[in-house]
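Consider the single chain below, provided in structure tokens and representing the form predicted on its own.
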Amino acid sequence: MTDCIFCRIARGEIPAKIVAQDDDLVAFHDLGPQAPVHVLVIPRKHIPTANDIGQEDGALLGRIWTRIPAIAAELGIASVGYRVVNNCLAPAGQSVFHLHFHLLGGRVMGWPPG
């Protein structure tokens, strides 16, 4: 999808405060942070929602999930705790329809989250 804001960030067309990137993913600071550390981790491949993850995406998602702890370590939150959240569809809070994971830390997280 060419007009997706996250696809455009991944292609470097829209500036973002990039934390990490490789062939599979881009991680960048959220513009409306909900915690002292709030980074979005997105696949470069456009996948609209968690409902759209296919069998062919298993390896990609595995690579993303193995990078998240490394990103958390780089941000200084791995040893003190962090939360990873994915919202699927608008009623659950998804506002950008490109699969993404919120990496949140830097404060105590309450429960229940919603």
The other form holds:
Amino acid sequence: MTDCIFCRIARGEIPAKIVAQDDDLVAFHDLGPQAPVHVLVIPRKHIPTANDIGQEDGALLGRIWTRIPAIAAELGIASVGYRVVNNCLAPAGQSVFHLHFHLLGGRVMGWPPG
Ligand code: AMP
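For comparison with the form predicted on its own, please write out the form predicted together with adenosine monophosphate (AMP).
And the full complex, kicking off with our chain again.
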């Protein structure tokens, strides 16, 4: 999608502090970090919300989930623990409508989330 901010980051049109990228995904530091480590992992493909994940996206999502622990390891949080969050729709906290996974770590996490 042309004017989606995360599509624009994926295309390199606006700056981001990228920590990993490949043909499937881009991972970059969140502008408003909620933990010492707060990285967003996004598919390059524009999928608005988790509700829009289709059968055809299964392999892509599998590859992304295979990559997330490796990104956590590169960020130094794999062995101490981390949280992966997807907010689906505004009532759950979604503000950018391009599928993304928050990768959070570097502090103890509370539960339940707010
Ligand atoms: P969500 O509220 O779950 O949709 O998460 C969107 C996240 O994107 C928020 O944590 C924002 O801080 C983050 N964000 C928005 N714009 C940017 C940007 N240009 N670069 C990095 N992170 C961003």
